[in-house]
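One chain is shown next in structure tokens, namely the form predicted alone.
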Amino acid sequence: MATLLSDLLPGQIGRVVKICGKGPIARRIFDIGIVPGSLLEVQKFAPLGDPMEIKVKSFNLSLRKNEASFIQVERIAAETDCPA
């Protein structure tokens, strides 16, 4: 089930399904390496909840929640979600 990147919580992992924005916002998202099929992990949120830090491939990025709301992801179970 697809959800928005902005709705994921720290520690959750998602696979990019679709970039919904158009024009400069979509271009910026593609330019920073977020493309369909990429795995993203939410690292943390700023103290007031915006921006959010995500891990893409082997680097960390900060995105405004507004920008993250243009990215549809498929939630993937984190390793910590698996029963022991």
Contents of the next structure:
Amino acid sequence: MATLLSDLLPGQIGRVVKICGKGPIARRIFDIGIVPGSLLEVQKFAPLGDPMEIKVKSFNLSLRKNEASFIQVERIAAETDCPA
Amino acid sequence: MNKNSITVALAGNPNCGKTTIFNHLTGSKQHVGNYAGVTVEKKAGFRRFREHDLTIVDLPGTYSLTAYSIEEVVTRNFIVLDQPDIVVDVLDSANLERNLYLAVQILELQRPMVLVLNMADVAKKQGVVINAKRLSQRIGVPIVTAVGNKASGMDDLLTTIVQSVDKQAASFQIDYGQQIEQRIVRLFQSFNSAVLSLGFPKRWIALKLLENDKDIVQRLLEHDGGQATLAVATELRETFCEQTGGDAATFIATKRYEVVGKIYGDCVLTGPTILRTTSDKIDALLTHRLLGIPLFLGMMWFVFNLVFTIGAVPQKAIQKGLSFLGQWVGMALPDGGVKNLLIDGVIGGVGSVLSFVPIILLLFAAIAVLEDSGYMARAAFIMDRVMYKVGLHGKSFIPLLLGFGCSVPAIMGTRTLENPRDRLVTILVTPFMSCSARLPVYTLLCAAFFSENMAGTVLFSVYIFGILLAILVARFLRTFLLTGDTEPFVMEMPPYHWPSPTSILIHMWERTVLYVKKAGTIILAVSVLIWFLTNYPTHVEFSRDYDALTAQADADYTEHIAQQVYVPLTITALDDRPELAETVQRMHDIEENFDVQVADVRKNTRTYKNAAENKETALFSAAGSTELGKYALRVIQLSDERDDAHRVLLQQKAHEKLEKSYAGQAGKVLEPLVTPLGLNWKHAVSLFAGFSAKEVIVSTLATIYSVGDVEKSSSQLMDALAADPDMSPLVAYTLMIFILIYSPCVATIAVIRRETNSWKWALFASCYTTTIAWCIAFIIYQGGRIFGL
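Having seen the form predicted alone, can you show the form predicted together with the partner chain?
In what comes next, the whole complex appears, and the chain from above leads the way.
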């Protein structure tokens, strides 16, 4: 099931399915290292609710919800969700 | 090729530690300039290594080489067109995959190249194991491992650079698959000499045309014979879309990532996919939902006070030192135009240049710490929501805040904004943040025209007015003047780390030198010019002979004191009657004491009246009931009269001189322009002089209202202003708003010129603000009059 990155909540993990659009926003997302297949975890939202911070591999990114809505992800159960 | 001098281009992602390596390689031998025609900064450094002179150019940090940002265009153009002998690409080992994405794009430019695996220690800690040898073989360029923060690997890097200069250009090539490769061949057939004369590699041009790269398309449009190729490219892109259902640019980028992913997979062993680092723990606090904003505001409060409160101490010391220098020069030189020019013009001008240096040093220390530690990105994260509403970037907040202290460092602080449009808008609205130099003018006018209860509110309203105006103008500029795609807010949050003292020092030094060299000369020149206009011509046709009048006052004094005191007492001087001289001296002391007491008290206040009464009582009690006491009082009265006459003459002379100076003449000519705002030529002259520095408005008003030295007593000026029939609280408020909005001072204009690299924007900043100031002042004054204020 595909959702938008902007709809994920802090702590949730998603795998990028598709970067929509082809303008500068999509390009920039691509260039900074988010590509189909990337795993990303939502860290938090800024104190005023926007932008959001996500973790990709070993770096952190902040992006506005508007930009995040260009990224289609499929939710993956977080490791912490699974009983050990 | 002359192997003795080598040009090295240093490229890499933002936050990959490139600048640290640059600093280690070049030390303090750096030079900062701009790339021709753009605002992107060009930093070059020099290093001598084993008989070789290396010129190292620090290219802007980029993630990619598309034409979406100027930095990327500058980077690739420099690599291809400036033909550096070698490109050093710095890679963050902990984020190797993404960093390789850029490396691959640089490889496609086909220049000799060295890769630096930087931050090897961090990667190791995260469990990333890189097989550098295999990586080097796969992409065909030498690799050096380094830890920039600890300066390790630098000698290795220099040796490799020197050895690799003669080597063949990198011959790395990606196979983009049949769909793209076919089209590349097809484009090759359409290439003519015009296309090849661009100087870029053939294959690269073909790829860029398939990506519909703005810069390359533009270049071909400007070349005769480029159109045919462009038409072919457009057709090829369209057929690609039809056949695959996607656009070629995305396809090429994806392919590149695939290749990078493959190389990465073959050469690197990684640890867990998503790591929780110390940085995340710090972040949990610093960008906390509730604590984030208070912590941020606290930090800003600290920075603001560091810069402007602590900075004020050396600032005052510099001013003092220069005034000593002025006195010394004054004693050493004969009177005349040269002396005046040196003391008031040049030393005064140098003073206004240098007095900014301490705050610039401190500000850039603070900015370097905020940037280096990684907090700047968090500050932008926290404030972005607010600034976005205004049409700006989260990072605009800090410069705007600093604007309340002084626009000069604030505008220099906009360097942290990468997007040129965001930066320009921030620069243009920063002067509306009412700087501290404007405060003395406001306080003067507030105190003169508003009751104590009202003054605070009035002052506050001026500040708020500035903020609201900044928001409106920012939105306006964004919507109508500096339109275009909004820069996507996708920003890396670099891991926190301790800032390096060397980097901070270099950063402080570099900014200060830049300020003094590039802005200082303009500030000095304009300060001297304004000084000239307000002081010349020196030989004024005075309406009265002030010297004769002063001599007359002296003669009157001598005559009166002889007639009224000396003759009756049959003496020729005060000292002939020691008791008399003593009493007179005591009375002098009482008067002086009174002058000190009422220095800051206005005449119509109770405090002033009380002090005056006390003085009278003290004088009478000093006189006692003796005959001699009466004579002593007479002496005091006469010398007071003489002193008053002297002062009034001096002030009237200064007033008339300013009135007849070039500035005064201009003020009178310009009077019709400010009359609709309720202002007169006196205000026009002060506003003109205020262009050199806003606080100068106060001293100019003092001269023009003939009240002498405001430093000693501002109350006289308030009285004089309040007594001016042209002035009213409404006019005072209009004047304050005008001062808030109209042209930034010369130092700010000089810095805008330097930071935008264009006189056009500097002049624009001066003109558009003055236009807005006039319009708003007009509305306030005329509106106020309609309401009968």
